[in-house]
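Okay, so here's just one chain, in structure tokens, the form predicted alone.
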Amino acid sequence: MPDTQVLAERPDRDQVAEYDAIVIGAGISGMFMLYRLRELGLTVRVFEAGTNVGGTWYWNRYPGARFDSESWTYGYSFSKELMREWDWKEHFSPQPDTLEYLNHVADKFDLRRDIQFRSTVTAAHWDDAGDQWSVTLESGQRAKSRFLFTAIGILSAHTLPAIPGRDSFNGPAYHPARWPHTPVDFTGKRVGIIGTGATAIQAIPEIAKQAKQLTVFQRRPNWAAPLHNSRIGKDEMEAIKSRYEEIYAHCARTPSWFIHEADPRKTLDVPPDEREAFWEKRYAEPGFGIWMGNFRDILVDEKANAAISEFIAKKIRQRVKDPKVAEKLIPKDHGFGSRRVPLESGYFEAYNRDNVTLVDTINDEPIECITSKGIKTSKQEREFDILIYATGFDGVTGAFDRIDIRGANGIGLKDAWAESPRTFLGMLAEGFPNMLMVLGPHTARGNIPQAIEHSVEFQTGILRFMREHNHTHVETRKEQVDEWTRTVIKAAEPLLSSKVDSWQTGVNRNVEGRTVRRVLGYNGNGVHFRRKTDEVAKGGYQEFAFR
């Protein structure tokens, strides 16, 4: 569907419209939150920076962008009619199909009439006297509401490389999260890409098929495993639809809402030949099985992790013809699965092509600066027609930091979270009344849409409870925040991932001050998280302070 115009009518700049609730973001979170808030009879305005719905799948249009979780577990599950009528085309849906799906959802439930597009929120301030939120847009327009919901995503604050001369390049330069809405033609072009993270791992094989020359500037190699995507035929889709309740019930019983569950055995308890056969099977299967369906100790035991890392390294050596290039692509500073594992389709084979060159910027050829013609390293200046900055995101808290959010007594959220975020269940922050966060810091994640649905249902449950008891104000209690923060930190301690620099531990070389590891998510068993939220709801939300 083509991008829409601003469908929700804008008030004049000097007008201050008032609503029961304001939602920031019209991605998967914001759309579902709007749907549920409408059911409660609330007046709602969603402010969205883009020109249409979709969030992640609106912004990330780069070549190769697609799900790495099974499509049929990724869609909304709140509407049986929606599940029955939508056919997924592939097991791992490409970005255009996913965006088409989200537009279909917006059409089906007439969501756009309450969404104002091209509306970037720059500030949200709590008014102690008025007991409400005041929201300001980049345009200067203001609005007020009793409740504020943040649906801003965990990977939406993209970052550009902190390299001298970054803005001096004369040709087009793109970040995957701000890809043009019209296709980029790489035919006959010299292309330079900085970064080998998840987006680059998807994009590089596709760009290599077109470009005259593709030079990959690797800052840190990543482990990756095959996606093994395939089409979904009509009969298979009907079979999937017939099992939707069973599929979603199964996902709700797994640690991360995926179909995959860890094997109960310990790695080194399994005989070497049997272990190797098990890994060969997992490596040949579609999806996250090699990561989430592996032996239960590979993410916590260093010896077990070393064994699976060596298996994946062997696979890289088998797939990359040049032994020197293969060694450069094998991570030496972290083990397999200790960072989120990208799934790929021909990524390692791309380096076998004559038109693809790998530059190791850490060990061989550091980047000195970006010039008007290209990229200058310690050895030479390379000229390019197009540059791509696949330099990732300021994860989880980054999107919050880019909005001037101030709570009770004018306290800034960025200041309150300077050392580390503090929340209760990842949904409410201490000192920020009536602000509820979908997928905020310290919430459980995994299969994102299912995590979103759980969060939205819990939060609208709080509002339903408030209505029944004539409450208009909700806050989290300090002792609950203290306890949950301890729980989150304790859950992260055994994991090898907590000892690794990544966006998941809050480290980002492109963002000033992002050098110290922090715990940004609840990394314990998602089943335990869901049980905790259920207990809070069934107990009458006694952990919160209402008035």
Ligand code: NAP
Second form
Amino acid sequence: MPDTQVLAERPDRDQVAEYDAIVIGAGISGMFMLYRLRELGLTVRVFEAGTNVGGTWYWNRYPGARFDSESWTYGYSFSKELMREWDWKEHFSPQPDTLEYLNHVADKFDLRRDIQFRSTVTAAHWDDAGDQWSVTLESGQRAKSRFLFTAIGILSAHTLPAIPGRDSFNGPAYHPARWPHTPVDFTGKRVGIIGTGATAIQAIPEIAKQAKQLTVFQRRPNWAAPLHNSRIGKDEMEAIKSRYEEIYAHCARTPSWFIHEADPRKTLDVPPDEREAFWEKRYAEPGFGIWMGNFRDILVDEKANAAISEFIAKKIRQRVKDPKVAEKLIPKDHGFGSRRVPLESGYFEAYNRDNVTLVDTINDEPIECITSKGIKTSKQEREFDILIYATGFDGVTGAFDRIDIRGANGIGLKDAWAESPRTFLGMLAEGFPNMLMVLGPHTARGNIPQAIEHSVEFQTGILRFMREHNHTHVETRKEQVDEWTRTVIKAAEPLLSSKVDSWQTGVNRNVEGRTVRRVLGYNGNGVHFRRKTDEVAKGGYQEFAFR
Ligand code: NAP
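Please give the corresponding structure for the form predicted together with the ligand, as opposed to the form predicted alone shown earlier.
Shown next: the complete complex, the earlier chain at its head.
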């Protein structure tokens, strides 16, 4: 992938440029926001930390990285021309193809001229007197704007493991979210990887094919199911294109905006043979059907969840030859689907290879420290040439916390959200005028690109309304924030996932202070969410205070 970025002209350090809108981030959210804001005739500057567009798909270049949602439901749908001209090559697009797609979008709509790369935003302060935002970059450069859009993703604040000696390793050490732009050659190398989340589950089978020895340090296993990826032929792609409208309309009608929809039956109402046959079918099909297209109660009913968990455990036992290793790969602390299910391509079979070793860091060999040569456990010092920290992210609020965001009267967003995020629709926070968040906490976000498009359309709708009514200042109201926060918390209550530790529930053992369970997303029905935003728009945005 050529790095063909054209840098938007960078003003002098002392010069404070003024724009109508500043967007933080040039991933899928920021790119589309820029496109729509330009259409409104606004002057826009996007600040992006990377050297090119793509966000998640720019940073996460690790081996095996790919969509685990169907490519043809995971692109932009705002431009029919773009949909017509772009051919997805695989049902679950590999990262290089996705990045190529996003570069194509940037070229096609000439987005880069308003994007300033290598520009990390460190602070954004609301100026009460000037009624505008003042944004500061790591370089010291400053800029001002009436509106601030955060398009910083939910998984962009990566976390390194809090293990003593982490920086003392002599060889190369990588986090998958900061993977080098030139491919890493594992040939003949002894590789250690810490973590067994969705990222590692994609990377491990690929690295195992090349490395001399791959040692996986697992703290807690995750449930995973097969992706069943395949190539898309020309005729098949044409057929998909002819159905795009129907496909996207269908997604918009499902609770998580995916093509998959839950089976209306309850697990234990279905006779065991029929249930087993249904699960076999789902397990053999591509994509998230085994998770989202399962019986409707598997994510809320303990007994139903135990039954599907046992089915998946059986599959792991069938696929992993060594029974002891298989048992270690079966989660015991949470049920299937109660954490985000990674979809895999040969993950379990990787442990059948002679060059792959699984180390259980809870029950067998706790990690004591990282040394110059490798990883020292309670039993031995294991030596490596390369280390990989696939240790995840400070999800959802982490990226906000890394920017000093201050609203009216200097109130800090981090302080305002110390106990829990509080927003209206996950898009506006109380006390932060003219700041709109794409993929903010408490928004609906099943199928992420579709959630992004929906948010951008809603938010630019607010701006259009403001222009028509000569408003320059928008805020959310306390009562709306209270009500939405209650709605979000209530929607999470019945879910088994709410009781489990994960980046989605805010309990992240790798980040200091992330020990309190919080609801970080709207887990209600996406159809209801669309209805709610439509009602707000049709009702003339009465939920907001305008000036
Ligand atoms: P993750 O799911 O949070 O996994 C992090 C892993 O690192 C966990 O296994 C964790 O163990 C382990 N870990 C963290 N600190 C550790 C330490 N100090 N010692 C030992 N182990 C440690 O992170 P991720 O795999 O990067 O995935 C995050 C999310 O990104 C996914 O849930 C998914 O939403 C998204 N993702 C999507 C795709 C895709 O769309 N294709 C691909 C990859 C990721 P514990 O579980 O014990 O904490």
